[in-house]
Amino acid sequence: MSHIHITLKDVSFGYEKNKNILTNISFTAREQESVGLIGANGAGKSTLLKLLVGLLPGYQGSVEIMDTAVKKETLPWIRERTGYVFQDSDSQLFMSTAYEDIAFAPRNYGLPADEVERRTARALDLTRITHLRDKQIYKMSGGEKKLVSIATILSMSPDIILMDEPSIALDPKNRRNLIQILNQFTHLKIIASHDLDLILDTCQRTILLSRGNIVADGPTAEILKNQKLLEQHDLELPLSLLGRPQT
C-alpha cells in the first residue's frame, strides 16, 4: 500500500452518550484517489471529516493517517501532512489579511522565511487570487474567503487534502476554478459536499452516507447516475444528469 493512504475500522462515533452520528465506518482511501463524501444533512459528512484530523477526540474504533493513529500525541504530525478546509471559512481564518492567513502554517513549522514566501506566492497563484494577498479579511465576501481558506492549506503541500463543502459560497467563475484546483492535485482527496455536480467532476469514488452508516461505496459516476439509490436517502440526481436517460 501507498505510504498516503487513510484507513477506518469499525468507526463509531456520538456527540452525546448512547446516540451516535456515525456507526461501524470502515474504508481505506489510497493515494492519487479523489473521493466524494455525499448524503443528506445530519448524515454525519462533516463529523467524519473532523476526525480525519483529530477534532473531535472519543471516538470509538480505528483511524490511522498512513499507518499513524489519530490522537492527541500525533495530531502535530498529521496536521502537518493533511490540509482541512473548513465549511464555514470564518471558523479557519484568523489573520488580519489572505497573506498573513496563508503564511501562518508555514511559518508555524519553522521553515525558513524565503521558503514561506515561496510557498505562500505559490498558493496564492494556484487559487488565482493574488490580487487578494494584501486584502483584509473582513472585507472579504464569502468565495473570497473560501478561496483563501483553500489557499492555507495548499501553502503546507499536504499530502492529503479534506475539504467540507468547498463550493459554498462561490460564484460560477469560481466554483469552475475550484474544480481545475482540485483536478489538479495529485495525492489523496476527500470532499464532503452536497453539490453532487463538483463530486461528477472532480471525484472518481464516491461515499454515500445515510443516517451515520455507509450505504454504497463505488465509481462516481454509477452512484450519482443510481437514481433510486439517490431519492431512497434523501438525494436527488446531479443537475447535470437531470432529464438524462439513466442506465
Contents of the next structure:
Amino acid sequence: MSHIHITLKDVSFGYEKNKNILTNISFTAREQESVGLIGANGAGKSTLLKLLVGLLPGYQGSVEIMDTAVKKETLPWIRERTGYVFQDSDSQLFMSTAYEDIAFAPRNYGLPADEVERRTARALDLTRITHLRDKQIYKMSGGEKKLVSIATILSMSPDIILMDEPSIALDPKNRRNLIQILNQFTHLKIIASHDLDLILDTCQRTILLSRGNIVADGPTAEILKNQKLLEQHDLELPLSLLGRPQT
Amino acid sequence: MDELAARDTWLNRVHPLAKLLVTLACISVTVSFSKYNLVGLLVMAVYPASLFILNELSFPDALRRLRVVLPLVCMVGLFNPFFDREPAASFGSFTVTYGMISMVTLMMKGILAVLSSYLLVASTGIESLCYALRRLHVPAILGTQILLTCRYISLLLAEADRIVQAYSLRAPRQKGVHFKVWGSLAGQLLLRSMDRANEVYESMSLRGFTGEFYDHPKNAFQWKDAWYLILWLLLIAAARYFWR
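Condition change, the form predicted alone to the form predicted in complex with the partner chain:
Below is the whole assembly, all chains and molecules, this chain first.
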C-alpha cells in the first residue's frame, strides 16, 4: 500500500446513544487519489470528515491515517499531515490579515521565520491570491475567504487535504477558479460536497453516503451518471450531465 | 482598529516593545500625579496630542470609538465636589473648590490613560502587542487570553449584528428590539457565539494551536526604536520631575 493513505474499518459514530450518524463505514483512500464524498443533507459527510482529524472522539471501529490510529495521543502528528478546510470560512479564519492566518500553522509548528515566510508565499502563490496577502479578513468576499482558507492549510504542507463543501457560496467565476486550483493539487483529497458538478470535475472516485451508510463507491463518472441510484438517495444528476448550464 | 494598526506610518513601524514601554511609562506617570496637580496632567497631554498629530490619527474618530468607555472614566470623580468643599480659589462670586480640581484631575487621568492605550492599539495591533508582552516575560497564558478575548468579542459582535438584522427585517415597525424578546435574543446570541467560538477553536487546534500564540516580529528592535523609547522616557521623566 502507498505511504500516504486513509483507512476506515467498520466505523460507526453517533452524537447520541443508540442513534448512529455513521454505520459500518469502511474504505481506503490512497496517495494522489481525489475522492468525492456525496450524499443528501444529514447523510454524514461532515461527520465523517471530522472523524478523520479527531474532532469527534468516541467512534467505534478503526480510523487510520498512514497506519496511525486517530486517537488523542496521535492527534498532533495526524493534524500536522492533514489539512481540513471548513465549510464556513468565517470559522476557519481568525487572524486579522490573510498573511497572519496563513502563517499561523507554520509558526505553531515552530518553523524559523524564513521558512514561515517561504511557506506562506508558496501557499499564496498556489491559490493565486498573492495580492490579498495583507488584506484584512473581514473585508474579503466569500470567494477570497475560501481561497485564503485553502491557503491556510497549504502552508502546513499537508499530505492529505479534507474539504467540506468547498464551493458553497461561490459565484461561477470563483467556483471555476477553485476547480482549477483543486485540480493542480496532487495531495490525497477527500471533498465532501452537494455540488456534484464540482465532484465530477475534481474527483476520479466517489463515495455515496446515505443515512450514514456507504451505498456506492466507484469511479465518479459511473456513479454520477446513474440517475436511478442518485434519485434513490435523494440526489439528482449533475447539471452538466443534464445538458444544463452550471450555476 | 486592525485597519489603523495595518497602516504603514512611522509610528506603526516603531517596534511594539518600544511603544508598549513608553505607554506603560506614560500611564504610570500620569496616574502618579497628585489629585490637585492639574498643570502636570496638562503637560502629560502632550504625549497623546503629539502622537495624534504626527501619526495623522483622527481625534474625533477616536472619541467616537471610545464613546462607551470615556463617559465611564469621567464618572470616577463625579462626587468629589460634594465631599471636598474646601475653597482653592475665587473668581468673583464663583469659588473653585479642591473637590472640583480633584474631579477634573481624576477625569484627565482616566482620559489620558484611555487615549494612550488607544494610540498603542491603533498603531500596533493586538498580535504585535501580545508579542511585546511576551518579550517582557509576561506569562504566555495572559497574551493568549487577550488574543482569544479579542477574537471572541468580534464573533459576538458579528452574531449580534446578524440577530438584530434578522429581527429588524421581520419587525419593521418596531423601534429597537422589544423588551419581551431580549431574553430569547440574548440566549440565541450566547449559544450561537459559543458555537462559532468552538468552531474557531477547532480550526486553531487543527493547525497546531496548543494554547500559545507564536509570532515573529516583522522587524527586529533597531536603533530608531531605541531612540524613540529613550526620547519619550526622558520627556516623561522630565514632566514628572519639573511639574511635581
